[in-house]
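A single chain comes next, written as structure tokens; it is the form predicted on its own.
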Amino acid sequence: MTKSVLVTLDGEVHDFDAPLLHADDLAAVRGDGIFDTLLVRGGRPRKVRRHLERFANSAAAMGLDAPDLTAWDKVIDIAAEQWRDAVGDSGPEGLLRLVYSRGRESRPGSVTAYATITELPARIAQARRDGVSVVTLERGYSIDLAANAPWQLLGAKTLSYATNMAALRHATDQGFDDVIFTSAEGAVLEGPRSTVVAVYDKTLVTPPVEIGILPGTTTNAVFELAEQEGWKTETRVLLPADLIAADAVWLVSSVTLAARVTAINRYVMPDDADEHRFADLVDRAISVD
């Protein structure tokens, strides 16, 4: 079993099996906090800045005090040449996350910031060489929420994911790999932890963040490749007709990467005798720093 790793925002190693977390600490006890996920590709975390970007401003929705990059910076080494001593540079890819939570209710104004290295869940694979079959759901909110609730974090990687953990047991309980879910209008806004991308012939779309959508580390990195590469990209808002019309449709993250929906509420998808094409284009979008 690959050793996992455990760092605090002071650089402290720690045995990752050891108690970390109070009790009465709000990560726990109300979801009150953030995270972020990367890659660790080649024993490397990949697009740092991107995510380290995403997660001020993820902190700043929240309301939690500005967390310090250059510390989290130096705790992402500490983590990633922990990991490297553990697997080597051409081990196992790693799943890199950290955790930034408002800390322990019993002492306001403390905080609790972690970094974890864990090795990739199986499905991880399974994904990106099978493809996905995805239910659409809807997720009970207008496009219109992001804009007149800021409140509701709806840009935001916050601790709260109850409700994609469950739409994603509600698919598998319904015999599909993942969700693309929808808007009250029936806009197409997101999956539980992917980004949606059609692709039709060599142009790329996807839903803008207005509509109260995470923006996607990976995406905008594929698409500012893509452009360089001679594709179109735009953002716009898309139906499931949409996908249904596309040449193909992805869902992208930091860790899986691209995987191929194969199938939208048990729609078979056409082949996609290019879809190496994509794959290979968000593979050399992550790899450059």
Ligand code: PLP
Given for the second form:
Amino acid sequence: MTKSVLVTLDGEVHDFDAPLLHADDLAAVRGDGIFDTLLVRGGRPRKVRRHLERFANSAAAMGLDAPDLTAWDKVIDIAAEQWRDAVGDSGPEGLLRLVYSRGRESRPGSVTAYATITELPARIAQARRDGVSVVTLERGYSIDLAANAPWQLLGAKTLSYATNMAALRHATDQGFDDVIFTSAEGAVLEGPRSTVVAVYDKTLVTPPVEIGILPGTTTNAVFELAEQEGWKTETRVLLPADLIAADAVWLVSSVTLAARVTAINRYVMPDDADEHRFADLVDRAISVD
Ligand code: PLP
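In place of the form predicted on its own, output the structure of the form predicted in complex with the ligand.
The next block holds the full complex; its first chain is the one shown before.
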């Protein structure tokens, strides 16, 4: 088994299997903190700058002290070095997670901050290879909520992912692989751990972050590269019917990268003759910087 890596923000490397958190850490008792997840490929964490930028935005949204990005950069380097030592440069991909909580409930002002690298869950290879069937689930809020109630933290990557995980379990119980959330009005939001991208000929479309979804680092990088390569890109509100009318729909994220949506609510999406061009684009978008 590959050795998992754990490094605290002070640069100290820990035994991954040794206990780390106190029982009253606000991450554990309130989900009061933020995280971010990066892919490690070829021993190198991908899109570090974009992830640290989002990490800082998530912290600001939650009123956490601004993360020291130089220190986080260093922790990412140390963790990646440990990972390379364990698996080699051409070893398996890894999942790098940054965690930053408000610290212990009994010690106001303390913070908890660390990075881990672990092996990718097996579902990822399968999602990349075979795609995913999805069910649409209503998230229960309006696309206006992010603007009307910024304290709701809709654009922040907080540790409170229980609802997202519940949605995925619900999907599995119904025989689906993944979820696309919809708003109270029926607009397409995002997946519980991915951004939705629809492909129409040479145009890529994704919902705007202003409707209350997480800004996807991968989709942002893909859209930048796509524009350089002559694709059109758009952000606009989509309905599930727009997805069904697309040439292809993808769930995009840092670790899975691109999982083609094979069916939406039992409607089987037609095969995309050009299936590989989008997945190739995503691969190339995360191979630089
Ligand atoms: N939306 C949600 C809710 C997510 O959890 C994720 C994954 O982190 C994404 C979108 C995709 O973001 P990224 O491409 O930065 O991984």
